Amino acid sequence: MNVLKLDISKAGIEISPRMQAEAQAANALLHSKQGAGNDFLGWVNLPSSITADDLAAVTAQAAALKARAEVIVCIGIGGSYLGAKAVLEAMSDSFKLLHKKQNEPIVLFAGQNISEDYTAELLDAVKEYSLAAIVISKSGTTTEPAIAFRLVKAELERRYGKQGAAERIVAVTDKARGALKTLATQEGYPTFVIPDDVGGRFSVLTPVGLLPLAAAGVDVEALVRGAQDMEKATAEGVPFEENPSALYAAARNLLYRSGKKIEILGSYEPKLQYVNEWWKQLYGESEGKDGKGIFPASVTLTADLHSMGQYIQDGERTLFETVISVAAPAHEVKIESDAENLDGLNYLAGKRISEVNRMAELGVQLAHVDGGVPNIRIELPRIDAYTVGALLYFFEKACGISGYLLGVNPFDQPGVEAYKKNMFALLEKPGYEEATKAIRERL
């Protein structure tokens, strides 16, 4: 039985035999590996393949970094970052911060931005704790994540010691080459190593996200159990009606070819805003390519009914909507009643939070709905890692079928070299002479 359900109910289409077709041979396609991509389907049998000893690896060398440290700056952009971010925002108490005493250590991130302010303020609030990194390159000279760690190894020198520093530095790079790699062999940093095979923003489930997690405390072995389950819910073999990542990806490209050309991911759990940010990265950097595909946006509900909402409703009819809708929270308040009632509220009074957020939730729909925006719901029975886990899959396995179904290569990315190549050349970094000259005249 599947851990999540999947509801296409009020999208407002049919699918027909010959789209169920489509999708069980682009699902096929996956398996067999004879599809656009193919060197980089590494994640779609990843889970299964993950052993025993692999997590105990990864959860011995969190062991080691927790033993060392109070915080640790996890360096990393895009898919290096981003899975672990929205497993980690998922998992933790959002008030955690403020809680004195800290059982695990806590897990910032950097690498992601060039911001000046970010990068001062956080090597000002590690000063007082004691620290530790996890840098994450395929190469080690991606210029957000490379400029970070120089800063932070530095720091980590300047306390500890090269010797000591090596101690608190695990890479997570490249198996041969690269110049993460020749560092790391060089100083005796611990490895992990990034398959060939998975690209970044499928990486979630190898150490580029297992190890930070872990050393945030988080149940990676649950989490790795989740996406298991979700993977044998998703095979090859598995008939259309029963496998919810076919059906999502049909249904997508369904409404696609409709003129629906802008998919909402939306949550009323804010805990899942980083799910949210690692789902657009996945299916924009996936699809968003030939002059085609969906574009991902998302929000968190109820917050952004009250700002996007109103676009949502009533604004063009290009869009339609897929909600994250959690059963079950984790705690339980009650609503007070009040004698004076001021506030009009104690038609509430005793019933659950949550019961609130379910009703606005179901009225949204209707709402959208009547207004012309199709609706897919997906139902997690409650947030854990093994739910996360299986939901990460869902949306990995999805994503490739919707590729194949929208005819691109879902596993490149062509487009995120052009401001790279300009910038180089402003920054004048060696090698960038002519185009340095050519920029600067366009400017």
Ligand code: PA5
The other form holds:
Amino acid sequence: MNVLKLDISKAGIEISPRMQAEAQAANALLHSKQGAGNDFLGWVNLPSSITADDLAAVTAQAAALKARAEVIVCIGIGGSYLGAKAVLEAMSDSFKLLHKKQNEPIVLFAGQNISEDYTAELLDAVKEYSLAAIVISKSGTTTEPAIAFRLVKAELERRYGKQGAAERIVAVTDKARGALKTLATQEGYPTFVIPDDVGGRFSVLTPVGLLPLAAAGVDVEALVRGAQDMEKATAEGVPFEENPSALYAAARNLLYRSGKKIEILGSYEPKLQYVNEWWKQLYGESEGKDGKGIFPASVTLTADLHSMGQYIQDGERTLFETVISVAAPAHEVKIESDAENLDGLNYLAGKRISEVNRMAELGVQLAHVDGGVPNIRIELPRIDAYTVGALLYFFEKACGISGYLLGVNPFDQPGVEAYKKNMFALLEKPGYEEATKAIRERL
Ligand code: PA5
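Any chance you could show the form predicted together with the ligand after that form predicted alone?
Following is the full complex, with the preceding chain placed first.
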């Protein structure tokens, strides 16, 4: 039985046989590799292609880093960052950093912004800890992680010497190309390869995600097993109604075609906040092109009901909502009785907090549906490495199907180059002389 259930009973749509056939055809296209962007379909069968040796190599390297460092700085951006961040947050105790005893190294992230303050504060914070780094860039030339890595590498070399630093740096990059690959070869860093046919936003189950997660103590074997089971559950030939990815892709495209242009992904578990961020990149970069695409937004609930709730309930009716609903929390906390009951909460005494959370979720769902916001629910039994692995692959497969239903190439991102050209021109990067002149005139 599938670990993840999709409920579209409150989405207000009927998926016609024609739409079902379209979704099935889109899924088949991902498997036959005959569709747009077919050079980047390595993720489709990635989970089942991960061998015990692959996992052993990742965990051995993670163990080597753990043995040397209390803090590991993981450097990357976009697809080379969000997957590891999302899974790590989902798997971690929310207050892990306050625990006096840390059983695993603390994994911090850098290179996902160009903030001088963030960088300075990070370099300051790690001063008293033994340090290692995982630097991740498929192209090997991305500006943000390159800047962060230059600084972290210098810090490691100051502390441990060139040789010592080389024992504490692992590079995850292209097998042959790019500045990072050249540097890693020259300095003798251990490296892991990002396959050519796996784009950044689909790379969480390659060493891009697996290495930092293993270093942080996440059970990557269970993560991959969850993804493998979901690969089977969404394979070509699985009937439409049994394939949650096909169902989700069809539902969201029907909603889009009926004028719902914005999808809000929400969850009542704050640990899933970065799963939302990962999802936003996956869907935004894959579908937002050629003047088309559902705009992916996100909320963390119930917190955002007190900020975005008004708009969702009552604003422009171009929204639909997808909720990741988690059945069982990992902990048990009951609301206590209070003799004075000044807060009036004694009617909840003895109830678990999760029961209140569940009633909030059900109440919100009906209120939003009544307010014209269709609701899709993704049900997970619990949050653990296995279920999160399944969730990641579920979303990836649905994204591929959905992009084809929308009629775009879900595996390119031509739009992300425009800002880079301007930034390089403004920074007077060699080779951009003409562009520098032109952009100055426009300022
Ligand atoms: O999904 C993508 O392709 C992007 O988000 C990239 O992952 C991101 O730009 C980082 O690229 P790179 O890994 O080449 O440094």
